[in-house]
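First, one chain by itself in structure tokens, the form predicted alone.
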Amino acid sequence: MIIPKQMPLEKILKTIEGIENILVVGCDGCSGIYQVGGIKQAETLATLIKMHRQLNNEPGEIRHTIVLRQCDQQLVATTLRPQMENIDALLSLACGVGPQTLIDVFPDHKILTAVDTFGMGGKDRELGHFFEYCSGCGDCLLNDTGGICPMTRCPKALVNGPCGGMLDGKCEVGDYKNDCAWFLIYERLKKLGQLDKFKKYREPRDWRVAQSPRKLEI
């Protein structure tokens, strides 16, 4: 799941300064699932912007809506085109893919974002913490590493075991507070009886696979 977080209100208000008519666009995908950019969050943000403008006697109309998935151009077009009358800008509550998709569909409008995006990860059951697990590199190693990605979970993206900075299973990056990815990989492969994979030599990465921007045929 993509990990989004709404920007502070002060930052959002500064971003939209001087723009009168704004449509706040939520996303019912990743952003909506984690209650960052769903319909309730879009409505709340629109209301806060309206209140700010009323207090400061600023002109303009603020509306809100939601798209099932902002990363889908067809859904964006069919959902938003009927709502675009007199709109000067779209304020996206999706991940970083969302506003860039909005630009493709509405190239003549200002497209702004109210969300910071922190990559792809998973959420724990109780504490509400998110953990970045995947960088979308396009050349997956999970089958060799017990399902733990060294490209993302090792700060140095090492593919052939831990560096000399590992101590007691902890990584030197971050002052030994985080688990060493390769220690986790070793323990996982040991548990699975697959330590032969830990000893496997991996060729240097072909970064052309991960070179951006990519056009993917799926």
Contents of the next structure:
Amino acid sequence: MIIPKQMPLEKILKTIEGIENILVVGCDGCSGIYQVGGIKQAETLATLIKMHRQLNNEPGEIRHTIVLRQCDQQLVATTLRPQMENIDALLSLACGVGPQTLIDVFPDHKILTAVDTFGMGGKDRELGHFFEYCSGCGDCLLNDTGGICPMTRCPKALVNGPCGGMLDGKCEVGDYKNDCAWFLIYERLKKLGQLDKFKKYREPRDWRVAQSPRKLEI
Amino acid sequence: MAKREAYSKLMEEIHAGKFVYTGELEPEKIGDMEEVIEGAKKLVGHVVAANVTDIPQSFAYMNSLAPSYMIQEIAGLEAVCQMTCRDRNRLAMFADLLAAGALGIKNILALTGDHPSLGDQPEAKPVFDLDSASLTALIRKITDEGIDLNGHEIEHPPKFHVGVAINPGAVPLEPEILKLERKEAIGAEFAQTQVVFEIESAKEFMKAIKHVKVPTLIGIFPLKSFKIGQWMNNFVPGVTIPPNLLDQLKELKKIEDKPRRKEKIAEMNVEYFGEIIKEIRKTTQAAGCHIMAVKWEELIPQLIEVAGR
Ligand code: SF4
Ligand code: SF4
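Having displayed the form predicted alone, please output the structure of the form predicted together with its partner chain.
What follows is the whole complex; the chain from before opens it.
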């Protein structure tokens, strides 16, 4: 899923300075599941903003709501249209796709985000860690790399790793705390008896497939 | 594989089976080349060529291409121009290779390069469009076929020898060796290793890569002070400095008279590393040693005198 993180409150307050009536819009997709953009978080953020405004004697109405998936234009339209009365700005708690979808639907409103988006990954609930696993490069290598993505999990996105910075299976980036993706690839391929795949030379990538913006006809 | 033609002195000596010595020069954050050229002058006649570093450890320094040219032109010392993939995409790498060829550079060391986050501009955007393997492949295409990566012909294509780096201290070692095999298959013509401080690790490593037919120069790093030794030991990943060597440096640190201290430290280095190099030369298939005595060029002839050629 997409990894979201709520911005620090101060930063959010600064972005909405001077805007009176705001609808905080959660998203029940990835962001909701990760409890960053769920209805509870939308309510909490709206309450915090209201408190801040009361303390500072600032005018305006702060409401909150949620869309099942903020990346779906039709869902956004049907859910939010009836709630737009008097609203000056929408403050999104979805990933970076959410606010841009909101703009598509409500081009005349101010659209803001309260989230920093970190890409696609998974979560370890026990450790409470998010980790990025895919950067949507458009030409998946996983079948060739033992199922480990070097485009995302190697900070240099190397296709012929590991680089000289690997030590004890750890990566030079991040003070040797993170796994070296190419070490993981080596270990996986070794276990699968496919070290020939590790040893083979891979041509430099054709970056055209990853050329943004991309559009997929479905 | 049939031996390729030699275009450089380094390759001539390697082909001739000589035990070769290379040095290292590091242009730093400086707007002139006097120091590098002076260093190069001191190396002439002792090493066959010297590496010129390319923004080492991602510290924003002078590039490698211009000083590589200048040490060849002014000092008469052949360059091994290091090229990293950190800062340039394939267009810029190719452009620099053409320029290097036109300037008479013959040896390129193809490196992936450290990540920018390790250096003094950690905010920089990393490039890594190519890596050490695909840069090697590009140099092969230029040299062997006179074409770029997409097969377009080059007018008056330059001829290079391409070397790669390898780390004997890599843990685990197997992927490192597989990587060398990968680069051998692409056409790497020589390898230079990361620093080695113990003869046993050099021997073990050379044994482990015996099946790889890439002439390999073992990296030697003389230690100028206890502080540097301690720092390397603690902070350079994969480097372990034998305790007795550190103890010796610690003892010498006590000498108060600075010139005398320097002299004693030099003597100790000459003795210690001279013997290691001699042993490497006599007992392993190493093609030579790459001595990284940056700003300490005068040590190299002394080391070679102990180690022999
Ligand atoms: S190779 Fe590309 S598509 Fe596949 S997991 Fe990595 S970034 Fe995603
Ligand atoms: S240490 Fe591994 S993960 Fe880190 S940059 Fe090098 S190859 Fe990539």
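Residue numbers count along the first chain shown, from 1. It should be emphasised that the depicted structure is a prediction, and the values quoted were computed from it without experimental measurement. Rigid core here is just the name for the largest C-alpha set that superposes within 1.5 Å across the two forms.
If you fit the rigid core between these two forms, you'll see the Cα of residue 68 move by less than 2 angstroms.
With the core held fixed, residue 34 shows a CA shift below 2 Å between these two forms.
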